[in-house]
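Given next, in C-alpha cells, is a single chain: the form predicted alone.
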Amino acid sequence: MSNYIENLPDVRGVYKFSEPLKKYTWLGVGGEAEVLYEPQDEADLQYFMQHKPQNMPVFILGGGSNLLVRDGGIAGVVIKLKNANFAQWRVVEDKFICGAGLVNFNLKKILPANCLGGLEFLCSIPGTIGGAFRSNAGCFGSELSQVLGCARVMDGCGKIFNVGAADFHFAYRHSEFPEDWIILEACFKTVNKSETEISAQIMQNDEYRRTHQPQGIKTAGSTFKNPPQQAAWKLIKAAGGDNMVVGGAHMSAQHCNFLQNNGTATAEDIEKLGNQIIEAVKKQSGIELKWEIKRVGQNINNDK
C-alpha cells in the first residue's frame, strides 16, 4: 500500500481496499485497485477530489464491458459511481437527462415508457452512460456524439461545469477530452415515436445482437476497431487469427473480432493473443488494426 492511503479524505462513500477489479470487468481478468472509492453522491465526490492527497492517481471505472485491467491492478484510487444517485434520470422537452452511473440496459424500459425515440442503439451497447464518452461507443449506424446535446462534468480539482458535445472532439470510437474530466450527467435529444415503434428497433437490435454476436461469455465487445472502409472480423479471420490461442484467450467462434476468457485466462494472455493478431494481420494485409478495448493498469512485472 502506497501512503496515499494514510491520507484520504474522510467521505460519506465507501472506500475498498485491495479489491480485485475481475469482479467489475466483463472480461473477468485483472489485478487489484489499490482503492475502489464508490461516492455516496455528487458532493461527496466533489469533496473527495477537493481533498484527495496531491498527486494520487485517479481512474473512472464505468460498466467495466469495454477494458481490460492488466494483471499487475491499478494504483491510486478508482472511483465507481455505482450509487444510485448517479443513475437518476429526467425528461425535459424533447431532451432526456440522465446521470453518468446510469446503466444502459436499463434504458429498454425508458425509452418507450416516455417514447424517447432516437437513443434506442444505447441500449444495446453494455455498460454505463458515462463509459460511453471516452469511445464515442455506438452500433446500428448511430454513434453518442449524433445524439448528445451536452453534459455536465467534474475536472480533478473538483470544479463542475457544462460543457457541449464539440467540447470531447469526437471521432470514430475515440474522444479527446481531459484524462481528469469525471462525466456526471448527459443531456441527450430525442425523437417524438410512439411506445410500439421504439420497442420493436429496440427488439429487432436484441434479435440482431443474438443471431450474429456472442452472449453469455467472458468477452469485451469488439475487440479492434474497424479500418475505414474495412470489417476487422474479415481481416483477422484472413490471417488466421480466429484460430489463434493463448493461455485461456482465444477469439469467439461466432464472431472473430471478440476476444473471449474461457474462464482461465489471464489478462497477459488477452493482451498477448490481441498483440499478435495484430501482427498477423499487419503481415497478411498491411493494415494494422487498433485496440477498441481500453487496457489499462500495470502487468505483474510493474510495466505499463
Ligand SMILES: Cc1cc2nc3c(=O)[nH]c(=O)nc-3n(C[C@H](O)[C@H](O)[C@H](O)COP(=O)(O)OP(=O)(O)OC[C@H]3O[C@@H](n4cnc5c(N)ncnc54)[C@H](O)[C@@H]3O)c2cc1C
The other form holds:
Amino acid sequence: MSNYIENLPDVRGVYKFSEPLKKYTWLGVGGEAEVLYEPQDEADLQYFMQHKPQNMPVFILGGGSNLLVRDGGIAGVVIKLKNANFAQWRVVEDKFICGAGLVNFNLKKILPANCLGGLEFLCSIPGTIGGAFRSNAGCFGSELSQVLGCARVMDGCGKIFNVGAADFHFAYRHSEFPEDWIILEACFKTVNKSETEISAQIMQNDEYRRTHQPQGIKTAGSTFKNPPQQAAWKLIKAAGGDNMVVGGAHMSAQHCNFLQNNGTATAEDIEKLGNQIIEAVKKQSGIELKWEIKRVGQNINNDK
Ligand SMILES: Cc1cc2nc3c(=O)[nH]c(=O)nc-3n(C[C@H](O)[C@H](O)[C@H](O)COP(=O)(O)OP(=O)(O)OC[C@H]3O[C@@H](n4cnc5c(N)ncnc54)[C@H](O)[C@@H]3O)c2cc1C
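Given the form predicted alone above, produce the structure of the same protein in the form predicted together with the ligand.
Up next: the whole complex, starting with the chain shown before.
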C-alpha cells in the first residue's frame, strides 16, 4: 500500500478505507479499494481531482454490473458517484439531461411520466448512466451512441468540459476516451411518445429478459462480445464451454454467455474460466472471443 491516505485532500464527501468491493459488484467478487471516495457534489469532486496526491491512480465505479474486480483489489482511489446530487435530471425541450450516477432502472418511471421515447432500451440495462459510456451499452437493437447528444465530463485535473457524441468514437460495445475522464452528465435526444406506448415497450423488454436471461444470479451479463456475424453463446456451446467449471464459477444453464458466481467463486476462478473458454472456442472454431466484462485491479499476488 502507499502513502496516498495521509495526503488525501479535505473533502465534504465520504472516504472509506480498505473498502471491500465485492459488495459493489454484480459478480460479488473482488478485493478492497485502498480508498473509496463518494463525492458530495461536482465541486467536491473537482476539488478532490485538483488536490489528490500526485500519481494516485483513479478508478470510476458505476453500478458494478460490467466489472470483474480482481482479488487483490484496486490501488489508489475508487470514485463512486453515489450521492443523489449526481442523479439529478431535467427535460429541456426534446432533450433529457441527467447525472451520470442515475441508475438506469429508475428511467422506468421517469420516461413514461415525461413522454420521453427512444430510451426505453436503456431502462433494462443494469448499472448507471455513466457506466453505459465505456461499453456503449445497448440492447434490443439500440445503443447509447444512437441516443446521446453530448456529455459533460471532468478530466483527471478537475477540468470540466462538454464532449459531443462523435468524440467518444463509439462502436459495438466499445468507446474511446481517456481512462481518467469522469462522465458527469449526459444529454440524450428523445422522441415524443405517449406514456402508454413507452410503458408498453419497457414492459415488453423486461418480459423478454425475464424469459430469456437468468434472473437473480451473481453475473455481469454477457461475458464476451459477439464476434462479427456470430453469437458468442453458440461458439461457447459448440466448444463445450457451457459445461466448464472453475471453483465456484460456471456458465449459466439458461444463457451460456452469462458467467455465474455460484456464491463461492473468487475473481481468479471467474477469470480463469473465461480464459479457458476463450482457448476452447479458439481451438474449436478459430475465433478469438473478446471479453465484454471489464477486468480491473490486481491479482492476489499483485500481478496485473
Ligand atoms: C444481468 C445483466 C444484464 C446485462 N445486460 C446488458 C445489455 O443488455 N447490454 C449491455 O450493453 N450491457 C449489459 N450488461 C452489462 C452492464 O450492465 C453494462 O455494461 C452497464 O452499462 C455498466 O454500467 P455500470 O454503471 O454498472 O458500470 P460499471 O460496471 O461500474 O463500470 C463499467 C465501466 O464504466 C466506467 N464508468 C462507470 N461510471 C463512469 C463514469 N461516471 N465516468 C466514466 N467512466 C465510468 C468504469 O470505470 C468501467 O470502466 C448487463 C449486466 C448484467 C449484470
